[in-house]
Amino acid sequence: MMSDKKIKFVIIGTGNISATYFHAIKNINEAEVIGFVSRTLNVPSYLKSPGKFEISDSIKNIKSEFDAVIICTPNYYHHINAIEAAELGKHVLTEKPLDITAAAMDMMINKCREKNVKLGVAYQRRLSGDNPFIKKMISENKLGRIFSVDLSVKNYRDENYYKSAPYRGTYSIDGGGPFIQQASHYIDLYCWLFGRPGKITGKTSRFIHNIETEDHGVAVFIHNSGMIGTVTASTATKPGFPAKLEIYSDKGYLIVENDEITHWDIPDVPFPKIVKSKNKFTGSSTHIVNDTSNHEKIIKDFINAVKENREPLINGEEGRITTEVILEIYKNQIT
């Protein structure tokens, strides 16, 4: 029976983020990694016993049986990897963002639908810390009429980060700068909590890095309800700061840092028990994920979606919304 079957994954890409998924799957009894795809046949440095895994330059050449892929390649290649996997009848879980253009996203969504395979996107911030509680409070209208939301994703990346791979900071492969890279997780969280904005404007620029894309910018979201949202995304703000979400309503306010509520003043609603995160990310120069717990949640949901023949928590259509919003920020620049 499918419910008893261990789901076998091939990880496409062998960079830093692939290590996160590999270690996450090691903690999941219902899953295992059987191989990797690397265009250069690179053997991941984190494998203690590399001989146990197939390493191939294409999933078409993987000889072992497997059920699904996890895409850990640069952003532009997501649709290429997804379409190739779907053609083989393999389910697809991709690292964020879904892809970098509307056309590419449509192709991968349509191909996965056509081949009847699942397509999931790893926007794990939805499952992190106090975020599910905040979503519940908003859904139940416990916070009142929200009129202002300020999201700040002020990271810092040094020149070595951008020099570490030729695609970093490019439009053709990355798709943009910190909005589509570092802030993508939180823009997805924003849209999940507050809905898609009705009008989007932005101003982005490049200040301290020798790259093609922006390294700092601000977006303004106007919602049909009248709510105003602002988003700051940066890799230029030294030394890097925790992601912060401020929510203001006619009842009061709350402030969230690193997905944990730090300030709460909503009358008649008791201060919630805070979920402490293991990963104290500060927005500094490191982009390595040490805590895999939220990735484990995303992978477990994806496995259950395959076994139960349902949609993953964040499917292709959901993931598409976040990229569309980011593309609108880039398109609607204030002059």
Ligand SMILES: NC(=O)c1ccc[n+]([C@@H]2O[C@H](COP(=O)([O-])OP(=O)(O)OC[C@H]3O[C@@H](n4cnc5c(N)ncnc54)[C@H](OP(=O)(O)O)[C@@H]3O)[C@@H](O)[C@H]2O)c1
Second form
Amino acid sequence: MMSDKKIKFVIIGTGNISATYFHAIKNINEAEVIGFVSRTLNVPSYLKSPGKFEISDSIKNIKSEFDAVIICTPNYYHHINAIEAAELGKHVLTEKPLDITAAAMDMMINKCREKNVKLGVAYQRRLSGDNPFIKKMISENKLGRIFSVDLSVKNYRDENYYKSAPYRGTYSIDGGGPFIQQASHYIDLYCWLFGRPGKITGKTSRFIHNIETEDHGVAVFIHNSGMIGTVTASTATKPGFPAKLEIYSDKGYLIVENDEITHWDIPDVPFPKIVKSKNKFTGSSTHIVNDTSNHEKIIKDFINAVKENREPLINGEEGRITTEVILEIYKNQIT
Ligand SMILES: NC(=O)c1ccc[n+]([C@@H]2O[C@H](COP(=O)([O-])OP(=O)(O)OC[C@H]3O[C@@H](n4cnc5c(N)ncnc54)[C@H](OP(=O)(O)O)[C@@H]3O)[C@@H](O)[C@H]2O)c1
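Show the other one: the form predicted together with the ligand, since we just had the form predicted alone.
Whole complex next, starting from this chain.
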């Protein structure tokens, strides 16, 4: 019976974020990694006993039984990997963004629906720190009429980051710069909390990096309710600053830094019990995710979605919204 069984995962791609998943799954009783798909047949350096794992250059050639894949390849490849896995009847948990074009996202969503496999997207900030509490407060209308939200994702990445792989900072594989790569986590969080904006404009530019895409930009979101949102996304702002979300309503305001409420003045609602995370979020200055706790939450939700035959917290359709919004920022540039 699926409910008693460990979910067996194959990780596709053996780079940076694959290590986060491997270590996260070691902390989850109901899951195990049985193998890897690597175009280069790379044996990940984080494996202490590599012989225990099957490593193949294609999902189709994995001989051991498995239930699901975790896609840890660059953004453009997500739909290709997802479609291949779904064709084999395997559930799909993909790294963010879902993919980089509407057509690719539709293909992977449709294939997973057709083959009746789950499709989950790792936008883990939704489960991080105080963010679930803020979602609850908004859903219960405790914050009043929100009229202004300012999101700041001012990261820094050095030249070594962009030189670490030729696809980084390209339109064809990454799909864009900090808006789709680093800030997509927070644009997903924004859309989850406040809904999809009705009108979207932006201005992106390249200031300090020798890359094809933007390394800095702003977006303005106008909601049907009249609410105005602003977003700054950057990999050029040294040394990198905590992601910051400022929320203003007719009742008061709150400020959130790195997913933790730092300021709260909503008169009718007592100051909430703030969740203090043990690990410091370091995404503002590096792409390496050593704190596996939020990925563990995403994986556990995905496992339960498979076992309970329900949708994952962030399914394909939800993940699609975030990429759509980002593509509109790129398209609707203020001239
Ligand atoms: N959720 C988060 O917090 C978070 C953080 C970082 C990254 N990410 C996402 O995770 C994904 C992977 O990012 P990463 O930082 O792990 O990248 P990475 O270090 O470059 O690893 C990507 C891996 O994908 C495989 N791959 C397959 N086709 C490739 C190609 N044409 N070019 C390069 N690599 C290819 C490679 O493994 P093989 O050689 O073994 O095939 C490579 O090691 C991206 O979608 C990114 O947005 C998410």
